[in-house]
Every structure is written in C-alpha cells, then in structure tokens.
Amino acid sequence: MNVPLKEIADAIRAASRIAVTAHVRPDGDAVGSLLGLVLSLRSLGKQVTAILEDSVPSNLTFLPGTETVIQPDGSVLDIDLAIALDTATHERIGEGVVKAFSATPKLVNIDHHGTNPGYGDLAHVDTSSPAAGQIVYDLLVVGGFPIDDAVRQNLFVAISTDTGSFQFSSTNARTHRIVAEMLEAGLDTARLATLCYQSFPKRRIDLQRAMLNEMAFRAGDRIASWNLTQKLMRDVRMQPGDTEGLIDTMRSIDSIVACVIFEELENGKVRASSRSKDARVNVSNVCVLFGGGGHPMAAGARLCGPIEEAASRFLSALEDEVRRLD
C-alpha cells in the first residue's frame, strides 16, 4: 500500500542518520534523484550517506555531489533510516548495499516502476510519474525541505534523462510545472542539457558507429536490435554510462516500434535493454518472461548467454508482442 509523501517526509525529519541509494548500474534518474535528496537533507542538518553498488558513470560526474558518493565496503551502516530510490526490487540495490542496510530499523522505497512490489517499511510507488526525480521533488516540497541550485541541477537531470528530454509519453503536466519552477528559480537548464546530450567522449561515438553498422532488423523492420560484445567494449575502452541514449537512435527510425540492445556481461550473462515506441507494445511484459521488468515502454532483463542465443530467445518473444499489432 502506498504511503503519502508526507508520512515519508515525517520519517525523514525524525531520523538523524540516513543513507540513500538507488539501483545497480545507475543512470541519470538514479544518480540525480539520489543526489537531489541527499544534498537537500544535508542542508537540513541530517547526517546522510550516499551509497551506490556501482560507481557514478563518467557521463554524470558533472553533477554536484557525485564526489561524496561511496560504494559498499562490506561494513554495516549505523543508520536510523535507509531510502531506496528508482529501484523496482530490493535486490537491485546490490548485494553490498543490502548488507550495508541490514541493520536499519526502517527502509523507505520510492519508485515509479510498475513491477515494484512495494517492498520496505514505507513504500511510495507512483507509476504515473515519469521519473523518480519528479517524486523526490514533490517529496521535498511536501516536507518543506531545502531546494537550492545544486538540488535543482540533480533533479532536472534525473527528470530530463528519464523522460527522453521530455519527449516520452510519460511526461506530464506536473513535469513541465516542476521545470518551470526550476527555471523561475534561476536554474541554467541549457548548460545542463549541453552536458547531458552534447558532451560525449569519442569512444561513445565509436560505439554508435558500430551500432549503426551492425544493428539488425526483423518483423518487417518494426524491431531493431544490436549485440554489444565484450570485444567491442575492450576495443573502444568503454566506460559505464557510454551506452546511455544509444538505443534512442534505433528508436528514432520511422518504421520501428520496439528496439533492444543486448550487452554481453563479464559473467556470461546478457543484459537486454528494450524500448517501445507504440503504447500497444509492452516491452515490460517481454522482460518479465526473462525475470526482468520495468515500464511498459522501457524495460530490461538479464538472460543466460551466449549473446546470440539470448538475443534470439528475447527477439522471438518480442516479435510475438509486436505481432499483436497485426
């Protein structure tokens, strides 16, 4: 059962030592939401630990506060309250963070994924929100917590990246009102947009070039896919965050209704990241078949390799979903 944001704000106000985390392989919404909340609560005088299983990807290190994010070291944190943001299941905060939070008396779960079961002691899962950052902004407003320029920068990036720069259908009127409030407060959104979308390293362009050369089509050019191999990652010296937004290039093709990037992981697993461009094609339904999940139009899963076989299995299921349009 969803608890009101005011109840979560009250729990935060009552706590002195707080830890905040988000999902493994953090993206813009995860990092921006985390730091937006952390910086606000630190301004409130709280002792706040920002912890992530994986390091902040290089494409997001321009955000204020990233230098304070730690990774788990095997110890258990002495805290009054733990908060998980943008994380559909408890396990996706990562094994190290699960251990770090093991002694917390209260876990708060704030998310917008429809597959979130409502784990934790206080859960607020708003599937109508396009980004966890939007929920965090509303939490700060409800709680009367500080919102300065550094907080706004993080929450703007969280919202912008998870809405596809406000292009996705999940973007709603509240989204634009929040950004308007940020602009009125003096936030330089043009600078942040440049840092997010126009400051890519050459290795990221090398990845994009490979994707354009290698991507495959099926279902009458309605499905596009690409296999990102370990060899290519090594060749371009790929860093975390370098693939962010690449899938949108495939999604932009006029005939495409769904697309997938299959990423070969070091442990032999394959990470499938899928997107839909048609509300009638629910990629979350496909990902659930393979133990994953997410949003109807943006979801992921992990499959057993090798990558060619994993891609074949997933694409067959996705093609069944796309054929519903016929």
Contents of the next structure:
There are 2 protein chains.
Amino acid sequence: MNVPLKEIADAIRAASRIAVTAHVRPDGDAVGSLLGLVLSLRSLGKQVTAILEDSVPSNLTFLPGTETVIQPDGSVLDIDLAIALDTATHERIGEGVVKAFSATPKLVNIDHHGTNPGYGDLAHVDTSSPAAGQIVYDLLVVGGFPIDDAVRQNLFVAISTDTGSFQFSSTNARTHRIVAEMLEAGLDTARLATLCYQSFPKRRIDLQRAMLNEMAFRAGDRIASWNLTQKLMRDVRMQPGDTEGLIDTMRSIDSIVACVIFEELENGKVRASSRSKDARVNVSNVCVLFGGGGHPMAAGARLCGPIEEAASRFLSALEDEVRRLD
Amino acid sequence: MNVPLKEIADAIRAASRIAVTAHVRPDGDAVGSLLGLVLSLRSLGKQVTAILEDSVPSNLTFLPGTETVIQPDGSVLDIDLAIALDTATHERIGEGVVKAFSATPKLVNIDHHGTNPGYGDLAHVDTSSPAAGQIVYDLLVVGGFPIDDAVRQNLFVAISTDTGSFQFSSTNARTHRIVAEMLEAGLDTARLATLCYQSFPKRRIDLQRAMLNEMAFRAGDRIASWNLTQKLMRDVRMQPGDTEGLIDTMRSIDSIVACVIFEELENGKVRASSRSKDARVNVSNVCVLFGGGGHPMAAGARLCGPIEEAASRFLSALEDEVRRLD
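Having seen the form predicted alone, can you show the form predicted together with another copy of the chain?
Following is the full complex, with the preceding chain placed first.
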C-alpha cells in the first residue's frame, strides 16, 4: 500500500496547482512539515496553497511562511494534487479542509503514525520516522526539490519538536544526519531551539506554578495528573500553544510512568493528553477506550465532562494499564 | 600550544599506569567524558585510575563505571600519565587531585573552555567543541581505542548534557554525526535521555515550585533570579544534582535574556550560576568581576554572603551588562 517517495515526487512534478495541509490543532511537526514542503514547492515554481483547519498557534508563528497559511472558507479548491501531512486519519485534516479538497483528482498521504490506515490515492506511512518533517526532508532529497534556509528552519522545527529535542525513542541515526546536513548548510539551530523551548510567555509560568501546586499522584506515585480548568485559563489569559511541553514537568519525576493533563474545553468536553515513559505502558490503548488514539507513548482523547468525573474515569483505566507492570 | 589528538593518543599508548580526572563539582560532561575515556583505556589493557575531587552526583550514578571512581585520600599516585578533562584551570581538578597528580611525569589537558590557558605538558583545548566528551570520542577514533556500549553511554551523556540536548549554539554537525554513529552501533539514547532529563526525584518538584513562587524579575523582565537558601535545602532534603537544569525554567520565559540562581553555601558564601540567552550579553564577563568565570552563555562565581547582599551586587553588575542592549 505504501508507495516509494520517488512516486510521490513524480506526482508533485506532474502537478501545477497543489494544496498542502496537516491535522487539526497543528503542532510543530504539522506546521513545520507543511511549510517546509510548501516553500520548497513554491521555489520549484508550483502554485501552492497552504491550508490548515485551525490557525497556526502563536508559539509557532515565527516559522517562515506562516503568513501564507490560509484557513478553509467553505470553497472547494481547484487543484491537481492535494497532500495531507502528519495526519493519521482523513477526517483529522478537519471538516473545512475535507470540503476544500473534495474536488482534488489525487490525494497524497504522508505520515508517520502507526494508526494511519493508508487513506488517499498515494500513501507513504513510515512509522520508523520520528516526524513527518523527516519524511518531507527525504522527499525533497529524492525529488531533487529546492532546500533553502527557510525550508530547513521549518523541517528542523518539525523534527526537533516531534522528537522532544532528540530525546524520544523514535529518534534515529537518519534524524541526526539530517540535522548535521542542516548545520553544515549554515542553519542556526540554536536560534530555533530558543524559539521553540525558551520563548514561553510569562503567563505560562503561572500555568506551570498552578500545575505544580495542584497536580495529583496515584498508583504509588507512578501516575501524575492535573486538571486545567476554564477558570484558570481565563485567569492567566491562556492562548493556544501555552500548554505545549507543560506535561514534561510531570513526566520528569523519576517515579512517574504515565501522566495526563485534563483540559476543560469550552463546550464542556474534556481533552485528556497523556504520556507514557515506559514502553510497556501504552497510553494509546487507554485513549482508544474513550474514542481517542495516538502513539503508544503519547496519545489523547475527548471525554464528556464534568472534568473531575472525566479525570476519574480516565485515571481508573490508566491505572489498570499501569498495574500491568505489577 | 595545542597538540593534535594523535600526539595525545601516542602518549596514552606509551603509558601503562594512567590516571584520569575532571573538575570539582563534576557535571555530566565531566563524569561522562572521564568514564568514557577510562573504560576505553581499561579495555585497551591499561591500568587506569578514575579520580574526582568530589563524588559523582546522585543524578549521574547510573553511568557505567561510576562505582570505580575514587576520591583523593592524600596519597600521591604512582603513574606514567595523568589526564585532566573538561577543566579550565589546573586548580579546578581540586586540591586533593593536584596532590595525587604531583609525581606524574606528564600531564595531559583536554578541554573545550575558552578560558583554558593550556596548562599541562600536552594540551588540546578545542573551543569549537560543545563538550569534552566530543573531544574524547574523537580521541578514541584517532587512537583506534575501543568504543563499546558503556563507553558510548558515557560519551553520549557528556555530549547531550553539555549541549542542553543539542539546543546550545555550541552544537555542531560533528556532534550530530557522532550521535548518528552511536545510534547505528545500537546505543539506546532515549533511555539515557530519560535518565538525564526525566528522572528527577520528587523533591525537585518542591524546589521548582519554590522557584516559581519566589523568582524575581528586573530590567524590564529581562533578568530573572532566585535565591536558594540553606533553609529551603534542608526543608526539601536537597541532594547534590537536584538543582541541575532548574535554571532552564527561568530561561524559558521569552522576555528573559539573562538569569541567575544564587545558592547559599554552608560556609556562608553564595554561589551565583548565571545563564545568557543573547550572544550580546556575556555572563562570563559579569562572573569574572567576582572572581569567577565560564562560558559567555553560562558562567558562575562565588560571592561573600549574606545571600540578599550578594544577589544585589551581582544583579547590579548583570543589569549593567544587559543594559548594553539598550
């Protein structure tokens, strides 16, 4: 079902009007892989639409090309080729983008999620790759497509953020060799790392302080969780992107094997974002029980509120998963 | 003054009894580069003493070979060759180690600090290298010395911790190529990253909470500082190594260009650990004013107490440095 990158490169070369998207609530890999590909194909002379269901979060607007990303306006795009990046299911490109892509003669699906069923006309799902941005880099190399500093900035941020700055087990030798090539080409990776990891708004400290004061432990300190309420979000004037990486503080405690942030949404639903530190504890399995999914070590789900009850149901299932270690 | 690594490899090959040390209050690069070199030379058949003035901090005792590190007992070592790693001045190997090395016919100095005067009989100071561990890796390659998994673990931790997980501007293409080689050789870098960055004792959360509650801002939120008192250390039962990386939370705020932790020592002195986020703000220059030193982006000094007065003097000088941006 997987086609080689060469075939996707050929399809791109044959097209003139291309649209590229990624998943809803885009993260660093979604936006970085999107803009890296879009800027390269524009340099190649293609007419390229960069479209995302949700806007680029404020913590990623430093990425070159961000200002050219549009959101769906209900119209259907007149294109030869559509490309979905980093998106495990077709629906996760978002309702508006699904409609915008409804007349495309060909849909390309480039992803690294194990749960991706291989939707689309040409699918390349490489679960050995730690980031969609890494696959896009290899696509540009295979296709001989232009790679300039702006492309490198986007793909570096995609790779760096999706590997937790090269710390996750998904990181491989190719990941480091790509970054070595980027550094040799003159990319200022330190500047990008500062923008990704050391440029949080001061209000994020308020969130972090609240988390440290309120987080709860269970299962013999092996599970940590925190409820992020609408009230706190209003109090600190939270913006999208502010919670990025916040869960890492909980994960950094030695006794913890799994942790969750429960986020109260405006519609009364509760979003659970979970992480595992132990390959034997699969948080994706827990999230699937609540209609969610993701990777074994990082997964999410949406539950019905109120937040305390949602947290209680989820934590109970997570505790069952963690107890398997006993 | 700098000799090529080949010459140091030859000196090692010619010696039978070798002692290796690093600086007082050893960090990840000190311990990792030390043990990486020591384990390789032991595999080579050398009789090698690993000696450190201060014991290996608890957060690094997972490194293979830690249990073989000794501390000075007042005796003078009977050796052919002594090697100091990651140590900017001869004195910083510590009084006890200086004495232990007093009869060595040859002292080798391998370091990456710009302030290193090139002491010793054979000096190799490479300021382009982000970590002493990276220089040691190249030394082992140049010498054709054994590199096994235990050696790689130590050198990976040296490199990863001294580059802030590949985020600091000192990180170069060679850094990433070395890690790629390590991954290809089967090194589990994710496990080591978890041990380095996600294995803090729960009491560290208490320190972090206190820091978030007590940290102070000045110079238009461009400087953040925190006073870590003996009282808090007692309250949370702090251990050496617990403060590792704590300053990163302050540095992660977008408006901050420099930050400091003032640590009240048992002898009444105050240790200032400072970081810069802007290449134009040189915290080493500020630390030099108080008899300290380090790198432009990370430096330290010891001041006379009490802590509030020490902080006030240091912050005043740091503010002068930061005001140069105006």
